[in-house]
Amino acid sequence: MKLNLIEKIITNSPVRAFGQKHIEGRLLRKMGSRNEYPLCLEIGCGRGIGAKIIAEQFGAGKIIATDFDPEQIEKAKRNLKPELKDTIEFKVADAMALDEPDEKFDAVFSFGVLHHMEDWKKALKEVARVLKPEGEFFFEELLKPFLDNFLIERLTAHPKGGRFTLQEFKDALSAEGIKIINLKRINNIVILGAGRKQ
């Protein structure tokens, strides 16, 4: 699902980039169990901040960073530093139907993306499909109680099919064979964590 104007402004803001790099990226890095993840996938890459974090903080040798919105992919390509051109490949893709083979990636990343999906469980099924056995899934997601807030509903365009509680998220991960190895919850607002495919 494409973002509305307010969501694009927030997603592409320097404040969001700072938070991703200095808070989310560092927290998620501590939640993983390996020193490096050679081949990584990012769903919903936006303007490319997450892909840069994966390259710099997760020991990724190659990253395929995808987004449903071609405009965001073009921004990401323009923002890509020359020294990362051989490491990061940006492409348009639907996270609910990834054009990638089974069990390809050492890690998959979702920096606040699943709650934008019309069917978040379908996207999660794709994440599990493309992860190698013992591969890890890193996530940062907003929870249903926050998205159901009156102001958030009026300002954003999050689909009803992208809303979930913490328990629903845990149950869906388990159903896809992904075991949570670390999880941090901030009230009923956001969760950050890592899971490993069994």
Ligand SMILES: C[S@@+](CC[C@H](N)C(=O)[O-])C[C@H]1O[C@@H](n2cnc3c(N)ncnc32)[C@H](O)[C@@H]1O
Given for the second form:
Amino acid sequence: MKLNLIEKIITNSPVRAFGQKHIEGRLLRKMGSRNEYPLCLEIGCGRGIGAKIIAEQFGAGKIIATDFDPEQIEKAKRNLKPELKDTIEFKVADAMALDEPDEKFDAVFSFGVLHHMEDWKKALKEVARVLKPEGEFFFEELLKPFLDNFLIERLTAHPKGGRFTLQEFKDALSAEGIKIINLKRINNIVILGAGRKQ
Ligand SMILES: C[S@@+](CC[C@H](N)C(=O)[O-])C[C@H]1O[C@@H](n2cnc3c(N)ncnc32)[C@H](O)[C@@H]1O
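Instead of the form predicted on its own shown above, give the structure for the form predicted in complex with the ligand, please.
Everything in the complex follows now, all chains and molecules, and the chain you saw is the first one.
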């Protein structure tokens, strides 16, 4: 589901970029088990801050960063630093139907994306499909109780089907053969974590 105006302003703001780089990125980096992830995929990359974090903090040699909104991909391409042009490739793609072969990536990243999809389990299936065995999945997701909040419901646009509890998320990962290796939950608001494909 495309972002509404309020979310677009928040997502594309310097505050979000700062938090993603200095808080989420650093927390997630500590949750993985390897020093390097040579080939990475990001789903729902927005304007491309996550891809830069993956390049700079996760030892990625190559990143394919995708979003289904062509406007966000254009923004990401425009913002890309010249020195990262050979490392990051931005392209339009629906995370629920990735045009990538099975078992290609060392790591897949989702910074606040799955809860934007009516069928988030379909995207999770795709994540598991494109990960190599032992590949790692890094995620940051908002939880159902937060998205169901009266004010959040009115200010943002999230599909009903994209709202999940922590237990539902854990069960869905397990169903796709992804074992959680680290997880941090901040109240009933947000989770950050890493899982490994078995
Ligand atoms: C809240 S934004 C997060 C953007 C970025 N990852 C960040 O952390 O700033 C969610 C992003 O997911 C994208 N998105 C939503 N549904 C998608 C889908 N089915 N496939 C790919 N991207 C999707 C939206 O276009 C948006 O850029």
